[in-house]
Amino acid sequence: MSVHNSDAAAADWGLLIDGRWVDRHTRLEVRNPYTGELVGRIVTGTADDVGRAVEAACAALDHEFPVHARYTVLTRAADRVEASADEYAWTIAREGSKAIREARREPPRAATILRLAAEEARRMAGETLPFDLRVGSEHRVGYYVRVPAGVVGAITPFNDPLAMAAHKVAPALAAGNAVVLKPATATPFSALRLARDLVDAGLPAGRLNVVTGRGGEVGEALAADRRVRVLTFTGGVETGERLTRIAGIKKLAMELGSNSPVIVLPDAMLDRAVEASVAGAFAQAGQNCLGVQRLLVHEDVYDAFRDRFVAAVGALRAGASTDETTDVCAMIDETQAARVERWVREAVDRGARMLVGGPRDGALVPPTVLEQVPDGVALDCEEAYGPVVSLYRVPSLDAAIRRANAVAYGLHAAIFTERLRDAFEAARRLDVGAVIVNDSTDYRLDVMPFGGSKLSGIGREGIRFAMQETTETRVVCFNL
């Protein structure tokens, strides 16, 4: 059995448990969602495999993994990712919903994440505590430190398969934990390649284990295992709620999606707003938790913005993810594409006007723009997670903020304006994890504290903040 293969079109991989690649007879095929091309096969892991992976992770924690060793492993792995960047990019394009030009941006990002985590491992520290601030404690001295939480269970989504695996794994390892990773079933291969590069970089056995398979068995077994002290998950609200119910008493870090609004005010630089919003809405076929879904445009510039936006969207080219000229590729599968098609039809049947769009071709939904979307339809209040944007005419900043906040999500919001007062007003009142000024909601720097309010999740990612999520605070006090 070949556990990895440089030919991404015919890759077969096993499970990584306790430093060894393990084969199973039961396998799942992974196919390109648009062409149907066989990308490779993965082992269908079981709850027993999860148990063995967690056991290996627990055993690994009994052995020292000092900061200098964490730093060395993570930086060596970053070098390996960069050296194989083209191989990674084609893997990402073949297995998922990123056009090759988009996929090429992911390996450098993953390498940066690994290096940032390595640096943060060197900076993770506590501080002394002034015990003598209380009468009777004059002879006490002490400090606090951050210690590894233990075993971290990580479940990653399909849309950024390499970067999200790096975001889950690198900070947890940098903080001294052991990890059991369950990558997305639809896009597992770049995460498996990352695991290989970490092992080849010298990661001790058991510090990273990877169990592929169906979420209903592997993901839920990982969440339910009481030896797992932190569960970090990126995915949909329904799955997040189910995992939360079965997780028991452990730390949870969850990013569960959004319905991201962008506000465009009369003084905005319209060309800049159009360009950023088009890119933010249709990258990854709209399958991006930060993707632009609602454009709340002031009535004074609505018509001008709409016309420029529609023209720009109409120029996008939809096609195969491996085509160098493709701007928008297929969604992850036909089921999700059919759901988006239903949501668009629902909005149009209730009065929305389609400005750009067309019939679905299997998993390929053409870039779609609607206006006059009625309140309460799915596209208005739920996460579309597809290449669809709705335009709204608003009379004021106040009205835009109220509409932006009217959904159950709060991950990112954006505003285009040249007025500092309006930018600060939006930053104060928008109920979200981040407010982006003069760029789309689809902006993220990997050192940012990343997360949201309401149904958008629990906790924060971003290297240093993820390390805080995967560590515990320990106080040490000496009575002299």
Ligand code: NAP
The other form holds:
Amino acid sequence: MSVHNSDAAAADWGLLIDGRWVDRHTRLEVRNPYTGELVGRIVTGTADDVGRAVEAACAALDHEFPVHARYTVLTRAADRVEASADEYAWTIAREGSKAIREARREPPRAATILRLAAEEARRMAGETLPFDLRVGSEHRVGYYVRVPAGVVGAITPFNDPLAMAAHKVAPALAAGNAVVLKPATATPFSALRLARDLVDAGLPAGRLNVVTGRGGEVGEALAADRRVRVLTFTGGVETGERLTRIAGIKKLAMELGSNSPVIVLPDAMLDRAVEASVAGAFAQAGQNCLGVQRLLVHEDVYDAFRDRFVAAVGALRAGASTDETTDVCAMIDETQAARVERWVREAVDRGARMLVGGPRDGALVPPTVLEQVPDGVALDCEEAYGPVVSLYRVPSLDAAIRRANAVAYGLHAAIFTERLRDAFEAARRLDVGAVIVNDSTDYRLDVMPFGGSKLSGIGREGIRFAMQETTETRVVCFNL
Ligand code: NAP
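Okay, that is the form predicted alone; can I get the form predicted in complex with this ligand now?
Everything in the complex follows now, all chains and molecules, and the chain you saw is the first one.
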């Protein structure tokens, strides 16, 4: 096993409030879920800390932060992220549940998100309104503009710890808001580093505040605070539902879970479908909201697809996140791994056949493939969020679409076909936020409007769309 040592010293981080790093006596240790290695310690923030952070954010809004300054800060921060991409990648691999080869993709992505947000800040404009369309309004002129909503509360999950933080923070800052960020307790360090890079890039004090600590205390205090005008949350459905009840009257943006379906039709390029589906199902040990969970394969090509898919999954290497040869690393903790193990056992006890799989080793669940999964078991209808995928034999496109839609989620769906007519039918009928043709569900461009239908969420991320969620429209009307 090759382990990176240059950044191995466990780091201690404080809270970022009003441009200063604040220490507290109560700390939490963050350990690698597989090796148990101590990665660092964070402050266990409290509801009072959230209150102070929101206060600092409100105060920061009193000071001008013009578009040119936002542009400069965001692009400088992007430079800094790129310059320390390697340290970021090792932080991500060590703190969380991402193999180092996967973790290396996050810093360049975060830098791109920062740059795209900087550019979009320059384009945030309104338009004039034709008041003279109504008799009696001929002597009025006016326009509308997008204005910052104010304080944005952002809560991020563990799985893409840097990119998710960048997706929340960069558009909100670009739109002129002040942010209070609460990163996931299991993976806080890359978000904290990002905050440090933004501060070092010249972000005015209070524009970004970071309060680490338990979701139940810090997250709920942030959601409940009436001064927070937008709550943007990415995480599980259960937490999302709870937050909608706590939040009261404020704008809500929710990126929640899914159990994404991929349809494979008889005319599909099978090798391409297999390769993309394996990557889509097992990246980040399946802990990916876009991860492939249900493969709906037409009966004419089912056996051929299954044989190639099983062979490709069998070749994946499971191991430590810091090992350069690891394809599938441990899950975020043993509790989650035990849940996945239980769900697999439930499906097998009820008649599913395990084609690839094996015993769990702590938080490490080996890549698992099932077929003949009975309707209604957890793996069939809930979000597995682990390295498990189920194959379904379907008789037609219509049957595949019906099965794809027969769940409570609707984030991404995918279809492999060379027939335009079938691709368009899927695009029309699949009840999801995005239909991907000839790639797996695990495809996202950071400027795409990104989000889901049904329980998969409310609103859209993707720079410009996140800026819409974190701004209000203001009309100005002159009666001349
Ligand atoms: P989670 O348990 O819901 O946690 C997400 C965040 O919410 C963490 O920061 C967590 O803090 C916080 N939190 C937990 N309980 C809270 C509460 N009662 N009040 C306020 N905040 C609370 O989700 P996760 O396990 O980190 O992430 C997995 C889920 O995220 C999956 O369902 C996945 O599909 C979803 N996800 C969705 C997208 C998307 O864009 N649609 C992207 C990535 C992930 P602590 O860490 O302190 O518990």
